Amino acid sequence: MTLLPELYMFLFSVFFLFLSVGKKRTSLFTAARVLALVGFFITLVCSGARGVFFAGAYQVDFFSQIFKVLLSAGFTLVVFMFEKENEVENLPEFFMFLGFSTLGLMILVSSVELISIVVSLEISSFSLYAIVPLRKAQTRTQIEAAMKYLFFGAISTGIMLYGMGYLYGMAHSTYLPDIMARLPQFLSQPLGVLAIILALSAFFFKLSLFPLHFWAPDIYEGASDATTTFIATVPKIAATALLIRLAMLASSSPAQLATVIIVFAAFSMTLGNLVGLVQKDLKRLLAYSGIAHAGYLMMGLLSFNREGNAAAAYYIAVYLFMNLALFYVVMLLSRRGEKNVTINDLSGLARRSPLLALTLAVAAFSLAGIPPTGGFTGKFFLFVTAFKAGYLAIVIIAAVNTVISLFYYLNLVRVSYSRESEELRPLALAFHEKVLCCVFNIVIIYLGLMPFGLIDLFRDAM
């Protein structure tokens, strides 16, 4: 029962592996949705599991199980959102690799040893390398995206391994508690700071945090909508979980690490928001939005205490839903999957589909940090914890960046409600599509108005 979520996700992937061999391809979407939903409930039931495996390298605790529930929820929602068979080639293989990637991320959040971290990270990454080029509308942009993701991912992994080699040399152990116990005596030297930065590079890559952000816009633009939605949300949950685990272990030596985090966060926020102002392609805009939000997220880690870590965990949970909501609008506007949605394509959306325009508005308001949405409450928690920890400068930078981001988030709402469109046909939504839009809207508003149940849960997990 302790390892049931991981075992189930493995069986999910193997099931679609066998389906890919056969010729009968009917009801693939139905099978994927039912199995993903069963997996989510299994993960929820096993959230109270505890255990230590593989000589202490694999730790199942409340912290890891909470993040596995989030990973499973994100995976299930992506599967439910995806329904354009003409967008992706080789559907059974697509679902198989999606399952294997989620499995790797689930293993990652329970890994407390360097080798197991690398193996789980590679299971997830290699699966994503395989599905990025599966978009049917193959153009130079799509092929370029697949090559860039593979190339930059390999580079970030190599840099991470180089840093882990230094950490092992310092601590003479691959276990995170041993490394963090020995790290303070090395952090006063340049080599110690360099080692921890290099070792964290792969997780900065997953978060698309500066300076490992440059892959995101091209991959978001070139990959299929479903693949982009997964890459933009689910891997960031696991990366955040591991960074929080490291922050909890490094609580005795925050000064040098805090300086590094502040620099990366400030550059990430500023670059993401300034470049986002001039974007026309909606997926590229969301890529730069993700770069900026990675900077906001790092503010929670600055305090190196329970409150800050809980705020970071809460924010990534809110980010999952508000980002999925906006990507769902993109997916429904691009039903054929042949071309990317631009900001001009949002014209007249409020008249063509009021519910879809409302979902776009709620998600955009939340990403911008406007009350009463979850994005506002999440940013408030992050700002307060960073301010209490004495980092006023980064709070001011984040507040200025939040104001900058209002321009392009609110522009999406303005175009969809105020601009007339040449396309006058109503955009018909199926019943399950309307349900999913309503779920996103309710969850985002609920997390903004009633945050304390979830934030207390994350505090307990810390």
Contents of the next structure:
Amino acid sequence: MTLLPELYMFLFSVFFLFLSVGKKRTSLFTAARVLALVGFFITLVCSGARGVFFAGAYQVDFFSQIFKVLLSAGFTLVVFMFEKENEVENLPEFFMFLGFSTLGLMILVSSVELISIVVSLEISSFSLYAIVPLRKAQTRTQIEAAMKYLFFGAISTGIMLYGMGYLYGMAHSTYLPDIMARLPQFLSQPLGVLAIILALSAFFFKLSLFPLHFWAPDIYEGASDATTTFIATVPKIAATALLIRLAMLASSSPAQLATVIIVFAAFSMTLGNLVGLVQKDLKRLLAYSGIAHAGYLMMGLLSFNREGNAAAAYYIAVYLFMNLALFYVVMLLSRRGEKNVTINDLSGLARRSPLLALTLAVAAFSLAGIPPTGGFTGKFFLFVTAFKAGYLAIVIIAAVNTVISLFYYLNLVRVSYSRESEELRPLALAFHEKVLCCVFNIVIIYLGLMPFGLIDLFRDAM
Amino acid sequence: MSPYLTMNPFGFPILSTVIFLPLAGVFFILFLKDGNKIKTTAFVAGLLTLAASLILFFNFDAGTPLFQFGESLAWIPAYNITYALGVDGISIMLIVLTTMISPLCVLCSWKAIEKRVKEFMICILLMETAMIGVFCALDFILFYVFWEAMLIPMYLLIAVWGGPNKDYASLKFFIYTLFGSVFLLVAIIALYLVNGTFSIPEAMFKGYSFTFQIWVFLAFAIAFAIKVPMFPFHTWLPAAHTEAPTAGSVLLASILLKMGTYGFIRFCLPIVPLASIYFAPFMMVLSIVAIIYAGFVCLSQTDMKKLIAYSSVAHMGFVTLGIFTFTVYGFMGAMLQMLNHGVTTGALFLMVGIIYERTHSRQIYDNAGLGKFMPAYMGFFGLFALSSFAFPGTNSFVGELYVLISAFVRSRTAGFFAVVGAVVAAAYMLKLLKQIAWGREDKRDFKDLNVREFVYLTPLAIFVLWVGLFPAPFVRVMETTLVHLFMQLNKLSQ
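Structure of the form predicted in complex with the partner chain (previous: the form predicted on its own):
Following is the full complex, with the preceding chain placed first.
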């Protein structure tokens, strides 16, 4: 049963498709949570599956399975995180679209052929286009967000297809291994570099990497918290997976490509962090933080070797948890509120709910890269591999950026711990919410102090 | 086991025990609700750690420069990172200093901290774990993790329990320190790429190329100079000290500042010796500028805490001056001054804390003229103030003498200016002492020291006199290690 995870995700989505036609039910959350958890365990069990389908276009290997587990973990956590109050309308449809999107991403990490990549990417993207406007209070920002996401997404897909056309023209094949094998002889020409960068643009878009980063703040601000949480984490895993897959297939380290990636990475982290400094809306801030983190992530892909790939994979795994943890704080804070959470809303959080403040602190310190959190360990691996590959400049830029970013991450902690607010109503957390907060804290610190199991697993998979 | 480590003679990992005992205290505190129980638990955890570290101290073999009580476990094999611990003559005294100061910090906060007692005590104990860890770590990454992890509880101590300007002070402290640390991280990675390991002893005396040493030294020096703090990087210190609660100021002054100078002795000298020698004149100039400049700034302070904070800058100037004279006396003086400053300045901050609890002001004028009705307080204050400007018979005299001798050996000009700095120190401390003892005539009524305050000031006072009159036992502990370091440096520079 090599395809069981994909199949299960498909059935999950179809199940909610049928539910959406029926009458409204309230027990939907329990059903979705149980089913998502079952899906996660199925993915986990299937992580040993191997197989090649559709004439080599679809590969089920350790690499793809490990990323499917990550995707499924992210999906399950998102489903567990939000509540009815999180201003999502049309619940069954929402679950259906989330499911389809995850399905597309799962297919994407197994695809090694251009056309199946495009198809799977679009399955995922179209579902997301549909859920961005699903927010209760119909305001202009969210309609604007939906339109922007649709247009920018479509344009980036167009650019990708354009680049893929060039790739096909050069390599006479749509299979990634063939393309990457023939690529080195074209990389000396500007056309080769241009083609591959254009072909990757849709993934840069998903990762919100400079120069395709501009959509993120508006979409994060406009979409509901649950949708934003999903968009900010799960698709980034799949995009990273595909970039790593390409780096794995590249036979040698193409210097020209590395230069372009360095420029993108440097701009991405600097721009993300500098603009992040002045943000008031928490979700916008997280969007800029995501742009910066896409830049850090690229450092792992520069070295084109196993260590670098494993470091990038490790970083995206850590990023999933620390980002989800911060978004969880946002969600719990904005409960029953129709406005976005601003930094001022955090004041007095340590009084109102110590656990939530702790979760915020752990996640923020992790995003800033302070030991003993996972964010530090992940960043450390990235620094080592990029430095080892001889790219000292980007390491120093990233190091300076870490300091810049600290300003706004620390600000979150500062406001929640040291500023008093007029509103001292305690924020009561339900039992499962407390458990989820503890899980986030423990996982982030575990990944920081004991990375050996996971990093070895990634090295084996690369 | 590597050749740099001697085995641990105990049946259990004693260093890990010392490091993680405070953490065990944190674990218990998590389940407590009552304020007094929490404080007692924190104090007991601190005392147990002190006891464990004294076992360490009395079993320490002063006759070998090797790292003792070694522990070494694979931590992240993929990157050759180990969980390696060990202490030598340089770190053992600093560990004991840490374990001695931490329970005092719990005691001095007994009444002063009223809100969020639980979190406060957790922060103090987390700090203690991280600080001991920094002094024990023999692996760069382990060191770096402890070094940075320390920032979080320290930041919270200032940001949550600090004075009116805490926002600014805590942010400045964190950003400044992190700015230095990221360069430290880059230097560590550079060393790893050359050596293939993160082990600290294995990186020492390797004979790297001069250019490489220069860059690594600069990266190290930024991190450590900020922590010390040396002259142009000192501006975070007065802000952080002034706004921090008493316990925070004490921890900052006594332990955190030592980490910078510890870094110079532990990393800069043995790992990049040629660059250290090359930059020594610059470092000496910066140290002397710090001594004199901070001295003059102190003369014009009206805030007690600020005055003592700036005096820290001057004292740490003596420490860095001693280190960069590259003489055995200089090293010893620097080490002694590190301990002395830890005790004396820590004690002075405690004194400020005590009077602040009574008058709720740090201004010298508000606290002046205490001599008549707080005789015991003035007695302690006088002793620590004398110690602060190195009056003969007190601890700082011994350390400062060593440093001055070595400074004269290296360069007469340096020695001359250091002496000028010492005179300025006498001027500002005596001025403060005069004000506090006799500065006001009007009758006010404050209670003199209570038993708790006596209890935490007495050990510090004993230490001041002990080192002042009979420093031999302390010198002996570190002698072998420092002489060994000196010989190695000499061999390289010839």
